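As structure tokens, one chain now follows by itself in the form predicted on its own.
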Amino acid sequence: MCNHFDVIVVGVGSMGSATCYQLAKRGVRVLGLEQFNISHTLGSHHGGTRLIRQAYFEHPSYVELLKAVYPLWRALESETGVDLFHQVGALYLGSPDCELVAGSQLAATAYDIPFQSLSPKEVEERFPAFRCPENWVGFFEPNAGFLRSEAAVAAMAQRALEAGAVIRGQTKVVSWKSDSAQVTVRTETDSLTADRLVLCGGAWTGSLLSDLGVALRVTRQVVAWVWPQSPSDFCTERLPGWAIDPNPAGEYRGIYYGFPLSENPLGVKLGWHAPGLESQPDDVDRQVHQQDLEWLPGFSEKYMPRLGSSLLGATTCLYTYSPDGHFIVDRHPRWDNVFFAGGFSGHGFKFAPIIGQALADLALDNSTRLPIDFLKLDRRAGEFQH
């Protein structure tokens, strides 16, 4: 077997599967490892869904790369034949001024993406399984939705498979190392090499880029699915994907979010999207303790009063933060034919076939025309603030 690749991608997750199938299909050869299955419940991208939305509170430069991604899912569908992108709309509550709102209306009237406000009855109306506070307002964009991330990885891995690329899981990267003419691959049984080398570990990024010194911190973090008491209520004809950003304006510490009524997993998921415990991504306490859950009656009583705390499952999964909260997309500082992405910082799974393109473009021609260059590893201090 020939063990000279033109690029190899180590991490078939997220962003490692879409790179993959970008290489491939403009017929590179490509070799594609991962540590453990594809797809896996190890790391960041499992759990049954993820939201996809273009009116960006996180910050409005991340506009420009959504409005590209949706066809690449709807491309992606079409391919595969597998359902991946419901577009049920995303609906977000808070206080006027709040970053979730405040944020996402900057976007959404920067960018000429189409939304509506509304207020706490016509929330309640429309949407009856919230209860919205009367000195808070609903912003609903309509183009959102959601996607089922688990599904989604297997079809980008798929279609990088009968594309041409070779792709091993089970396969843990033990080291790697560069010149000026190629790249060597240590894996626990193998040595192998290539070109170039682009590197997806995930919340592994940090120990295969130590010597970068960029602190990525790695938390726990616990999802939920409960069965409501109002079933009607949960479906996608009657709630979409939703965010609620329960902080005063200028207090940013975190936004509980979730999704409709789903089969698999069964229930309405669940969470609370901020930093969880910070962990070693080897050593991970995968249990879910009754602390970790404690927030849900209360926030069913608050917030959606029809939902309750029927609790049917819980996880965990990880979150992969990089020191300003964005993602880090570039060449290695030291080697020219080495590349990464990392620190998507629990935000990142919607973009997963455009930073796949964009890093297919870095790894053949050193250089992509998409808008990326606010995510190098130089950017300037201070050029996104949470």
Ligand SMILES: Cc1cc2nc3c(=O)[nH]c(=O)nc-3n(C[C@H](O)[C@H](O)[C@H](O)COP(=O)(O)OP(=O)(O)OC[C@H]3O[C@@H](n4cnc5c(N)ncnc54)[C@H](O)[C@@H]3O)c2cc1C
Contents of the next structure:
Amino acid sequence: MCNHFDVIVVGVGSMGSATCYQLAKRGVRVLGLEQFNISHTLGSHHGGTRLIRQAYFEHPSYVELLKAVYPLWRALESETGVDLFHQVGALYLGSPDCELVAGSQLAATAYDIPFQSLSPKEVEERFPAFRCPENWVGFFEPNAGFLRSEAAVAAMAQRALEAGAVIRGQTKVVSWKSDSAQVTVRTETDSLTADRLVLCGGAWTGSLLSDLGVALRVTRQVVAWVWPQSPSDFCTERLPGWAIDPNPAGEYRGIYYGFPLSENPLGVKLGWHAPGLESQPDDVDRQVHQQDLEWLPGFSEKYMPRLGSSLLGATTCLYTYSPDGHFIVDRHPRWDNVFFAGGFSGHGFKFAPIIGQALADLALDNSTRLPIDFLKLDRRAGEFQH
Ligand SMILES: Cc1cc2nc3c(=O)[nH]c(=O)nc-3n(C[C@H](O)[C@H](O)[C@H](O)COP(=O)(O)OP(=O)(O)OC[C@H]3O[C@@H](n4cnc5c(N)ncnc54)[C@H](O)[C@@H]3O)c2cc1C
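Starting from the form predicted on its own, produce the coordinates for the form predicted together with the named molecule.
Full complex below, order starting with the chain above.
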């Protein structure tokens, strides 16, 4: 194998597989290096499914990227013939002024995203799996849904390979250096060079970019699969993707979220979206303990009484929080030929193809027309206040 490439991408997970694909498609000689398999269960993209939505409560600045990413997911599906995007809608429940509902409404109104407001009675009639407290509302986003995450990573890697990329699994990058003209990447067995380097290391971004001193926090997250007491209420016809914000206004501490009943992995998947136990990515407690899921029976009784808590399975997965909970996508401040994307803070998967496009633009042209300025490294503290 030739040891010099136009671009080396470190990490072929969600963002790295998308970047390899975008670069290879443009005729660039790209090498993707992945320490594990393509895909795998030790990073941030496993567990079968990820929510995709546009009424983005986290901040309206993401909406333009979300509008641009939908056609990219559809194109990937038609190129590969693999079902990736299940547009079954998503329902958000909470008090009218909680972060999830008010933030979704703000983004939907500003960007003309279709939605329906539902009373608690309408929620329970239309989606019988839920019990909706009287002073809450339902916000239904019909164009939302879920993605098949491992299948999507595999599909992006496959398209990259078909377009001429070289991808090496089981190859850990131990160091890299740049002299602005060329980068040298050292793996456990050899040394490779390229004109440009893109770092997409997920939970390992902190060590790949240790020179930047960005405080990235890796947390251990647990998701569970449950066999529901009334399975027909949990199939895609009666249950969309969903999220529940149990907090009062101004006191956001996290949300419950989940998916309709699936066959693989079997069950109704659900989790709690808030920082879990802070961990080192190479030393994560992968065992699921009883206390990880002690919220499940209480949750079920209160908000999904027909779910029950008959556990089929559970797994751990990693979030990588940036200091403000928003992504960081930028050029390295010291090296003109090094680019990176990290800190996806538990909500990045849906963006993968568009982040791949932005990184390919940056690596080839030093700039992109995509609206990613708000994700630059040196943003002001407080930039994301609504
Ligand atoms: C439980 C859970 C639920 C989530 N739910 C959603 C959701 O509903 N919607 C949503 O949009 N997002 C969701 N996310 C977040 C989303 O999955 C992540 O933001 C996204 O997968 C991050 O992509 P990444 O490329 O940064 O990380 P990864 O996909 O983990 O890829 C990083 C890759 O880099 C490799 N790597 C690192 N260092 C090296 C090295 N030195 N050498 C070689 N390879 C290296 C890793 O092995 C890994 O494969 C969820 C995440 C979790 C954990």
